[in-house]
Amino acid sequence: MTLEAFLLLAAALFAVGLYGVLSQQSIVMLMMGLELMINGLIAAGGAFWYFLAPASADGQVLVLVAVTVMALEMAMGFAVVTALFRARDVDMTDDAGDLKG
């Protein structure tokens, strides 16, 4: 494959998940279009890694530094969602908008 055709592949990621992100109000929805959209650009950096610098591993670290905190955190949020549903039933974006502080 060549660097125009991983960065499409990123670009498609990244607007599906910015559709999804602006589309939907369920929060799970809208969590999964930033993942999305985070892997569109993780899939970019690994790309102009693998064409500009392979020889160099400092590409390789920075992706898997962003996938271990992309990881880390939708956990988190997940856990958010999880313990916001438990306690007050919520799960779409309108009804979580008393929690503004």
Given for the second form:
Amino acid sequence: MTLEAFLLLAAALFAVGLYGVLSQQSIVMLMMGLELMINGLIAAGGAFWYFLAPASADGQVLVLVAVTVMALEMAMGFAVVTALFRARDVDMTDDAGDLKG
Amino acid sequence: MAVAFWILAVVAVAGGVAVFVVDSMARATFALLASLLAVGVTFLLIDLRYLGALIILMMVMEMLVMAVFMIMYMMNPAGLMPMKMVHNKTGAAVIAGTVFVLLASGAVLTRWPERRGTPPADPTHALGLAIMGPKMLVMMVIGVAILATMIASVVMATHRGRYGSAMPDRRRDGEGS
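The form predicted on its own done, now the form predicted in complex with its partner chain:
Then the entire complex follows, led off by the chain already shown.
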């Protein structure tokens, strides 16, 4: 169990999430990709704390922020999907290009 | 420890891949939950008992909420028929693969600094002291962000909507189903 092993896990989770974000048409599935990407960041944050600087609590605080961001992203994402769906029956990314220039 | 870590790592990545492979929204949600839980359990291996337990409890609740939204919005919650909703699958796979190779080579090739200090006897105690002391600003910002998110999500999701009553009601006007 080394820092490199944890970072490889984080990189794999981030890449899988990125694939989902780029390829999925459903907004809810896209959000699952974002969750996976943040999951990778959380794994990397915890590993940096344990293997590099366990004496200070900075790494733990970073993980706490990332976990909170994950929950807030979910809440706002579902609120946006609900607003969009209520207005136009849309739940696909391809149909939600309102801000496109 | 190392064996447990690698088993959890495989479960986490396999769960992540399964999210985009399975034919059912409910299964995708629980595959994501398995991935998140595996990462939470790896935290228990590196002495982060509080954060590990926090991730496990929070993600179980979050994925249960996610499952409800999945069933509300998606056409195929039970997986009774094949489900493919992707665009530019090849391009996305190439970009994701490239990003993985870059990140993994950076992780392996970088000369990481020596470990400074040793983990405290009680990391949770150290975290508590940090967020109630020198890192209190972080906690205050998180608190305000959570409050702002609660207000914003209710405003977005309410029937009145962002634009008040100026927005026509599709269902009342007979345009919706």
